Structure formats: structure tokens, C-alpha cells
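A lone chain, given as C-alpha cells: the form predicted alone.
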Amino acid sequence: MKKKSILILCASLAVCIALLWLLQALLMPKYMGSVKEGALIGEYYDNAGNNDVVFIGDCEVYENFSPITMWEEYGITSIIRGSAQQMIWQSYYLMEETFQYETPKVMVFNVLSMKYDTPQSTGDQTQREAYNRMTLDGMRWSDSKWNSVLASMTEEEKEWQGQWSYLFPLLRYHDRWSQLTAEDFQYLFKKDQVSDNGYLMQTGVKPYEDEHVQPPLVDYTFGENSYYYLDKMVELCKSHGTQLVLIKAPSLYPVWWDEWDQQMVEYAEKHDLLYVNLLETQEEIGIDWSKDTYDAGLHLNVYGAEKLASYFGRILVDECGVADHRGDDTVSAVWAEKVATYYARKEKLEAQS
């Protein structure tokens, strides 16, 4: 009898262990329709390894990088892991990661979000806990997530459910039931690729127009704790032979200030480092801001991706040393693939937009 109880105990338990995992896959937003940014970093462990050229970032990368272009021009292998609002800390903790699925030849970290120094307590709190979750709850559990949470946490949500909430979604969307769709259920056991090795293309054309003003700073020097985790991605792509390039992608706003850019030209400098500031190069790399952005300067659509992708491909091959493989049979099947799911994605956007 005693046997039998404990056999019933256990099959209870599995029950209610299942049971609370389907709840907490059908509760958590699955990023499917307007908001496809949350979807990025879940999809980098289905394309993981070979990757010769791995993009960190945040939306300067996901949105301005075509890796396909690269591939097809110069035969490099790439993939990008970005997330919206990516601060550095998490930059840094995704760079880690990867290192436990592939050793790249070289590291690209876009430093736009050098100059947040700390977790962003805003005056909505809702959206930047929002922009947490897009980037930790895809990452797979691992010292690094975990350590990236406590990293990104702001006060409010320490206060609120702390880092178990990042354990167990199910204790943050618990009361998501009124905002559920058919999307919920359509995609619970299993997503749609949104992404072509990271980038998300854009077919929108919305010229920029209208200059933005931003006024002047007190004080533009980057935070220590901005620095804090920059020496760290210097001595953990070191230690791994891997070649850490710094960049700065074009982009009209958020303004990148002179003093900034200095700050970066001297620290590349110091720790024998490349670093790209892309703004500088626009005309040569052929942007135009009237027909290569979606959104009026913020961000490239795919026709200014693939002309960024183009002239900084040649950058990784001439001045990284970046390999060719598109003499390899095996390589080049798994990338027909990559370039055909990219190209019927762009014949479809465009006949949407």
C-alpha cells in the first residue's frame, strides 16, 4: 500500500508539474504578430554554431545587418543577437553564452547602449521590465541568464517578484488571461521563424525628414559600470581567441555625440581594438535616408541593410581576416536554405507594404 502511494504521489506531481508548464507556455506572449522583437533571442540556439561573425546589440544591429547579404557578397557565415532596449550588461552576458555553443572568429558589439549606465527606472516601468523580458526570458537558463537578470533588474521589479519571476514566468503572466489571442494557442508548442540569422527585415519606406534636435548634455562621459562590462567582453573574447570589433551603426537619432565617439576612438586604442563608427562612412557605403530607412532615420529598412552589410563585410574580410566558405558543399547547402527563406520573406513584405 505504501508503494502504491508514493507511485500515486509522483504521477499527481508530474501531472501538476505538466500541467503548470502548458499554463506557462500558453500565458507567455509569443511575439508572433506586431511585436517580433521578443522573438530574436529564443532563435539564435536553432541557428547556433559555424557562425564566423556573431552581432551583439540591441536594435542597431537586429535591424541595420544583413547577414544573407554577407553570405551571398563575401561568403561569410553570421548571425546576429540583438534584443530592443539590449543594455550592455546583457550584451555582454549573451556574448558569454554564445561562447558555450560556438567559438566566432570575431565579436561585433554595436555601443550605442554604453551610455546606460544602469537599469533604467523610467517613468514606465510596465515597458522597461517589457524590454527585459524580450531579452532574457529567449535565452536558455544557464549562469549566464541568471546573472544577467540580476544584472538588469530594476528596483521596482526587485520589489515586485524579483529574480523567481524570471525562474517561473508563469508568477509574471499569470493574469494574462484577458489579453490572450488565437495567436496564444497557435503558437504554443512551436514559433514561426521571424528572423533571417537575426535580422529583422523591414520593406517600409518612411524618408527622413525633419532634423532632431537634442539638447546638449552636462556631463557625456560613459558610467564605470558601462566600462565595467566592456573590459569584461575585452578579456572574455581574448581568452577565447575571438576578435572583439566595437561599432557604431548609422543612425540619424538618438543623437551619437562627438565627446562619445572620442571616448570610444581612445579606448579602441588602448586595448588594441577596431572600431568602426559607421555614421562616418554613410555616403561611401551609398545610404539614403530618403529611400534605406522605415521609420525616418531611427533605423535601415532591408534596402540600406543590405547596402551596410555589403560594405562592412568587406571590412571583416580585409581587416579581420574573415574566411570564404562558399567553397564548402556543406556549408553552402545549409546557407540555400538561408537565402531562400530570406528572399521569399522580402517578395512577401514588399507585397504588403
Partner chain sequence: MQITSFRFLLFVAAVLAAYYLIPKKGQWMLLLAVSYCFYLWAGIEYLGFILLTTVSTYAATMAMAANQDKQAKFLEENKETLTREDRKASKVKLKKTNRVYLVGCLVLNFSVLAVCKALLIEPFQTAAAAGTLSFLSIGLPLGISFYMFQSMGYVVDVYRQTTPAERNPFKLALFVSFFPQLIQGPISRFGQIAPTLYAPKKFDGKQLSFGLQRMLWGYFKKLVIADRIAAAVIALRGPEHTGVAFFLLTVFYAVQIYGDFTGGIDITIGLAQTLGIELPENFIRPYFSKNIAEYWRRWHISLGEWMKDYIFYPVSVSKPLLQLSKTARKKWRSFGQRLPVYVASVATWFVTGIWHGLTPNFVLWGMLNCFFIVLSEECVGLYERFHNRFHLKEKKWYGGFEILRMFILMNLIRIVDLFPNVSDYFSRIGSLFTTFNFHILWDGTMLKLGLTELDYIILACGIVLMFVISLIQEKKGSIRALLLQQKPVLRYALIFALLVIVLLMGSYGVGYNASAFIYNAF
Given for the second form:
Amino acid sequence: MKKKSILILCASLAVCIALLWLLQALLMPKYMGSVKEGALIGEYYDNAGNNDVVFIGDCEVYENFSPITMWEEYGITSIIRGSAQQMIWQSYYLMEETFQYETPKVMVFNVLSMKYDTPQSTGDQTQREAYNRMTLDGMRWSDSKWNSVLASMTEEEKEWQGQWSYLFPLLRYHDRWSQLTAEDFQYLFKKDQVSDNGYLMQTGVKPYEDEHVQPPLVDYTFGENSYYYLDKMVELCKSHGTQLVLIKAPSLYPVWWDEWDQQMVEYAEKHDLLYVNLLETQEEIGIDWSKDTYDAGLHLNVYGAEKLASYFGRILVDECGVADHRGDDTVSAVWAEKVATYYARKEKLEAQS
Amino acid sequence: METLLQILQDLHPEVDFETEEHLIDNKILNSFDIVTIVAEIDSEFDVAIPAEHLLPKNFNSAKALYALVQKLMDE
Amino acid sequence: MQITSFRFLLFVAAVLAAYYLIPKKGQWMLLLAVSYCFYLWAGIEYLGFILLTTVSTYAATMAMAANQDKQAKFLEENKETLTREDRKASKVKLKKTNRVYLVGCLVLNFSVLAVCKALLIEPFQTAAAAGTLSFLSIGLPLGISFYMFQSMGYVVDVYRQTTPAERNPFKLALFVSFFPQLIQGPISRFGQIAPTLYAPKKFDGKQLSFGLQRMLWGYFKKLVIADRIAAAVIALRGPEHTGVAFFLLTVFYAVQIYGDFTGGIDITIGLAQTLGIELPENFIRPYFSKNIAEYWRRWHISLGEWMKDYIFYPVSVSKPLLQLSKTARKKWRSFGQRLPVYVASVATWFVTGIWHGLTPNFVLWGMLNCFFIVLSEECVGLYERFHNRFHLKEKKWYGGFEILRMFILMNLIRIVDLFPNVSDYFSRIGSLFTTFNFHILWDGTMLKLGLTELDYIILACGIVLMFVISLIQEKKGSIRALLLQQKPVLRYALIFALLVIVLLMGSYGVGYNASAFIYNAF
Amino acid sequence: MKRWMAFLLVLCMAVGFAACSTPEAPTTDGTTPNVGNPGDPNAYYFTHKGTDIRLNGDMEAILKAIGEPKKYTEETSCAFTGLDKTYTYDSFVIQTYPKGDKDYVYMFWFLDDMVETPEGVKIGDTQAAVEAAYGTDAYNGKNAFITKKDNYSMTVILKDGVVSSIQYTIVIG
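Could the form predicted together with its partner chain be shown next, to go alongside the form predicted alone?
Now the complete complex, all chains and molecules, led by this one.
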């Protein structure tokens, strides 16, 4: 009798946990519709393992480089671990986590986020929290994720001990039940791939006409915290024998001040790193700002991203010695599929716009 | 005992104080009644009941209350 | 550490695990250690306050106990030779010497409490904010009103020899600081909790499960009901809300404070139960009361009992008052008889009022309660005649009417909590009779109070659920015992459903400002 | 009793899921920055053509009063639908943030000495003039005077001893 009641208790507990898990899956945003950016981080795991190059950074990487083009032109296997408004500490922990899945030859980091020294230095709390979720929710449970959470939380999140809600997102999305849509049920178990190896394709065109302006700053020195994480990146890559390449994507806004550029040039020199400011080589890349951007110069569209990939792939081959894998049949087979998906997507998006 | 019963009866004519054993537990007497009884006893018997004796067990029946008064008079 | 925080839940889980794993002899010591951890979490600067109360309580009670022992021994040794007068004199002497310790301890503690509370009043707070009196900005030490009253009750009990003194200072320290009740009571008596507080406890699945169920129900009341309606209570305090809106405020506040306070107590008592410790009940479905005296026997019981035993009785049977009563009786018999009751009531309600806060509105609150209690006591005869004349007691609806009447009256009295400026309160009360703005109920005003339609639906369902549960408790007793009679699967399903409701509909996390328990502030 | 409770729980759940049919955007979608109280009359401002241009001011009203800008650009932020808008006039630039379906002033800065602060400071003034207007407390010791009020701030940047930039912004908390 006693045995039986314990058995019932355990079975009930198991059922409850399963139901909670299901509920959590249902309530989490799926990011399949208008805010696809939130799905990017989670897509990495399906494509991890054999990439020679990993890009890490904010929208200036996931909107500007097309890994498929680099494969087609140079046989480079690459993937982007980008997310909206990714902070430098988040980039660091993503890098750390990446090494658990693969050891690429080259890590490429976009340095724009050096300008944000602390979680407080950008956006208001609600917005920052939403960005945090988009970068962190997609990560699998790991030390890196936990540390990234602790480094990223806003004041409000700290106040209610929001770190636990990254372990159990149900605690964060508990009140989303009143906002569920068909999308939440449709993608409950299986999500679509929204990106091509981390690249989020845009086919629209909105020409760049007027210069985006920002007022001058009082102090152009990057913050201590930013440098702290950049130092950690250098060390991390060194310990894995991976070459760290710093880039500044050719986006025209937010403004990339000369004073900032100078600091990066000096930093790269001091640590013997390759630093490429792609803003300076726009003409060589061949970007036509009347056609190659979808939001008036902030990000490139697919036509710009292909041009940039073609240009940057050459640098990876020439300066970093990244290998051509087109001769490898197994790799080629995998990538052939990716290429097909890419063109199907491009065709579909072009038809829509 | 007679005087005591008279005091109680004045307060609650409807109760049979000779048999009722749960005056407090059954919420027949409330704190206002208790204080009134203490004041009456003070004037009739010239016995002051200190606050520490204002416990349910001393007020649950007329008998218990009488015992308390006796004890205090003895001291 | 907020009782509704994840940190608190983790803390509780860790305490529970350790509690049942360590040797049973050490259980109460573990509780003492974690209680101090809990207290330190609130701020190390508050440690002095609880230590002061603990040490002074221990010193006073031990001194009294020593004298009592000495006296008992003296009586025992000289049993034959002592006359009755001698024995009486020895008793009087004991009381006299011990009274010094009693009064010293009470004065010391209550002056600390008074100073702490006084610092919360406007002029001091303004000065603190301006930085001119920076030491004032520390705020009220966690649970000071609760642990201090509990300790002082114990000191009086030892003085009266109704409770033996606890000779182990660490055990006493646990009595003062036991963490579940640090936050908002109940104000337990030493005799009530000592038997289970220190006893070694075997793991008892049923106790644990009952305790957890009660905590869950507490979280439901707090997170789903009280914290949700809080926004509207804040909004309705605005000066533009008069008449019907003010009436609505009193009802909303009744719901909020009920969910908040009884929910919090459910969490406290449930938590203690998981530890095998029995705390006294603090509420017995107070909103079902039919008169104000009954209400105060069912709402915040531990405070009411404390006030009765340590203020009301001592004042009413004090020598001068009895003397006064005697004198008055010669002139007006029945008035003289009731005089001690009136004076003691005023004293009790004055103290109860300022216990809540040293502002005029709380004094007014106490006096209003006092007035209506005395009034209803005095009109008992009148009522009875009225009832008998119309045979009202036999009619079923009349009980409901009495409950509703009581609910509205208490709402109108209770709401004075929210108006530190007493004249605001009276002008709102006045508006009840002059402003009949019923249109606010359907013209969209209700949706501008920070609650959406969905919130109202959840609140309505939640209130119905609380009402039904209370009704079942009133008629059939413990819900958990009833649940236990059901098939396990159904039982688990119901508990799980409640858990899911709390998880999904609780007001916590992003976008909800974690609100502290109302009774933390007292 | 049993049935009663089960009925209630089911009712609560049903209410919960009935609401699922309302198609509303997830909270991470299209949230706008919650940076202040639109229309706050105590915010920093400057006056141009007799119109007060104020942080948190309604941009529509400002446009009506001072006319269309010389140049207008829009800036999206990653993933969010809201647009930050930049209005460039001859002597100053105004940036807005969206809230509801309106735009409010988030930031403005001066481009030349044709406009001045309410305290009379303009681009090209000497450090002494700035100090006279804002006091030494506001000086950061290197190259700027910064004043703060509520969640607003004003920054005057100096270069080679004269004012090179004057900017006002809402400080995000």
C-alpha cells in the first residue's frame, strides 16, 4: 500500500514536471514572425561543429556578412553568432561557449559594442531586458550562460532576482498566456531556421540619402569594462590557438568616431591582432549606398552582404590562411544544402518585396 | 457563592451559571463581562483579582471563579 | 529577503533539507542560525536592535526567575514557622523587587520601539532625506514591532509566573528571532510555541505536505489577488476619487489587505508547519464576522490577544480604576460598573492605533474601533429586543445582512490607514453622502486604474475562489484534511492546478514592481 | 465540494485561455523606450523663433511652430520597430523617440552660434562665460560643463578654450 502511494506520488510529480516544461515551451516567445532576431542564438547549435570562422557581435555582423557567399567563393566554412544589441560581455561568453562546440581557426569580433561600457549605458530598462532575453534565452544551459546572465541583468531584473528566470524562462514569460498567438502553438516543438548560418537576410532597399548625425562626445575613451572583456577575448582565443580578428563593419550609423578607431588601431598593434576597419574600404568593397542597404545606411541588405562577404573572405584567405573545403565531399554535401536553402529564401523574400 | 451567582445572573440572566462549565470556551462571557465581574467582586468581596489571574480556566464556571476568590481572600 | 522572492524560496528549501538531515538535537540550533542569517540579510545595522531585545529580555527574566526561586526555597524551608502574613509579605516583596526588572525591561524596549517608529514620521524623514540627520535613514528594523511585542509579552508572563523562564539564552534568542514570524507575526506567546519550537522533529511527510499546501495558498492570495489589486488601490487614493469611487477604494483595500496579510500569515504558518512547528492562528475568516467585537476576535488575533492580556485587563483591574469605579457607582450604578471597561478600551485602542504608526490617522483608527465596540456592547440589550420583536435571528438572510453591514463598516474604518491627513478621510466620508457618481462604474474610469479587463476577471474569479474556500472551511473544516480524503491523483491535480495558477497569474517578475507586505511596515 | 472546487479551477483556466484569442504582440515586440513623462514642463529647453523646444516635448507641435527641417533622417534600432527620428535645422538638431503614436524630443544639440541656452551661452563663448552661467561645480575638470536635473542633462563641450558643442538629452535610467 505504502509502496503504491509513493509510486503514485512519483508518477504525479513526473507528469507535473512534464506539464510545466510543456507550458514553458508554449509561453516562450518563438521569434518566428516580426522579431526574428530573437531566434538567431538558438540556431547555432544545429550548425555548430566544423566552422573555420566564427563571427561574434551585434546586428553589424548578422546583417552584413553572408557565410553562404564566402563558401561559394572561397570554400570557407563560417557561422555568425550575432544577436540584436549584443553587449561585449555577452559576446565574450558566447565565444567561451563556442569553444565547447568547436575550435575555429579564426574568431571575428565586431568592435562597435566597445562603446557600451555597462549594462546601464544603452537603452531603457524595458528595451535592454528584451535584448537580454533575445541574446540569452537561445543559449543552452551552461556556465557561460549563467555568467553572461549575471553580467547582463538590468536593475529591475536584479531586483526580482531575474537570473532564475533565465534558468526557468517560465518565470519570465508566465503572463504571456494572454498574448499567445497561433505562432506559439505552430512552433511549439519545431522551429524554422530563420537565418543562413547566423546571417539574417533582408532584401529590401532603402537608399542612404542624408548623413546620420550624432553630437560630439565629451570623452572618447572606451570604458574599463569594455577593455576588460576585450582583454579576456584575446586571452581566450590565444589559449585555444585561435586567431582573433577585430573588425568594424561598414555600417554608417551609429557613428564610428575617429578617436574610437584610433584606440582600436593601437590596441590591435599592442596585442598583435588584425584590425580591419571596413568603413575605410567601402569603395574597394563596392558598396553602393543607394542599393545595398535596407535602412538608409545602418545595415546592408543581402546584395551588400554578399559584396562584403566576397571582400572579407579574401582577407580571411590571404591574411589568416583559412582553408578551402570545397574539395571535401562530406563538407560540400552539407553546404550544398545550405546554399539551396539560401537561394530559396532569397527568391521568396525578393518575391515578397 | 450566592453573591457571586447574583453578580453573574445580573449580567446574563439567560444563562444557568450553576451548571455551565464553559463560560469562556462557549463565548458566553467576553472580556467586557470579565472586567465588569472583576469590578463587582472588588466592590462586593473587597478582593482585587490581579490581571495574571484573568485566565479562561478561572472564568469558565462559577465554581472555578469562586475558588479563585476564596484563594485570593485566603492570602 | 522578500518572502515572495526566489531567493527566499531557495533559502527555505535549503533550510528544510538541512533541518531534516542533521541530528534532531541540533534542529533548533539550526533554526537559530538561519533566523539570524535571515535577519542579517535585511542589513547588519539592524542586528543591534534584535540583540538588545534578546539580551534585555534574557537578563530581566533570569533575574526575576532567580528571585522567584529564592522565594520558593525560602517558603519551602520555613514551611512550619511562617505565618500566613509572613507568606503574603514574602510574595509582596518578590513582586516589588521583580517589578523593577519588569519595568526596566519594558521601558528600555518600548522606548527603542517608540524612537524607531517616531523616526518614520514626516519631519524626521524629510530631515533624513535631506541628509541632515543621516543616521535616521536606516528605516524601521525588520519585524521590530512583532518580535518586541512577543518578547515583552514573555517578560510579563514570567513576572506573573504564568510561564517559566527559559534558562537557555540561545533558546530564548530563537523564540525572539524565529524567522518565519519575523516578517509579520503572528505575535506568539511563549507557552504556545515553546513545546514545538525546541522539540526534536522527525520527518513527517504529511506535515510537510500540509505546510507546503498552505504556503501555496498564501502565495495565491498574495501574488494573484493582493499584488494585482494594489495598483488600483494606489490609483484610487487620488483626491479626484470621491463618492462611489471612494466606496470602491474601501472594498478594494479590504481585498488587498486580506490577501496580503492573511496570505502572508498562511505562508508563515505553513512554513513553520513544514518545520514541524505549530504557530497560533492569526485569522479565522474575519470577514464573516457579524459584529465588531467578533471581528477583532477573528482578525489579527495574536495582536488582539496581546492587547487584551497586557493592556486591557491590567488597566481595567488596576487599583485606581477600581477605586474610581467604586466612587462612581455610588452616584450612577451601571455607569460606575462599566467605567473600567471604557477607560481600558480607550487605552487599549490607543496603543493598538499607535502600534500601527505614530500618525494621527492611526490614532483615529483606534478610536473609531473603540467607539463602535463600546457602542455595540452598550446596545446589546436594545438589539436583542429589536431582534426578538421581529424574529430576525430566525431569518436566514439576516445573518448575511449582519455580515455585509459589518464588512462595510470595517471597510470604512480601515481605510483611514491610507489617509495620513485625517481631514482628507473625513472629506471622503462626506463625499459618500453627497457624490453619487455611479457612472464611473461603466464609463471607462475603472480601466484607468492600472487594471485591465483581464485583471478584473482574474480578480473576480480569485475572490470567488477565496470566498468558496472560506465557506467550506467555515462549514466543513480544514480544506487540506478534506483533500486528503480524495483520491491521490485528484488531490495532486488540484494542488498542481493551484500551483499553475500562481505561476501564471501571479504578479511577479518584469513589469511588476515587487511590493512588500503591508504588515512589514508595522 | 470536490465538484465545486474542480469547477472553479476549470473556470479560472478557461478564463485564462479564452484570452488567448486576442492577438496581441509579445512584450518583446515593438516596445518603445520608457524614457520620461511626455510634456514634462520642467525639462530643459531652449527658445527658437519664440518657441520653447523642450526635452520630452511633442515634436508635432514643434514642427508646426518652427517649420520643416533642412534635413530629416530615421534610425531604426536592431530588432525593434520604433523609429528614432532626427530633424536637422540650420543651427540645431533635434532627435526624437516614439511613444504611442507620437514622437517626443529625446535630445537636441546646437550647430552654430545663432541659438543660445536660456542662460545665454552659445557656441564660441569662452570658458569664463560658461562658468559665469553654470558655476564651477558643473565643470568636469577637463573639457566640459555638465548639469543635471531630474533625468535630464546638459553638456557644454569646450575645445581650445571655447565652446564647441552644446547638447541636451534625456538620461536613460
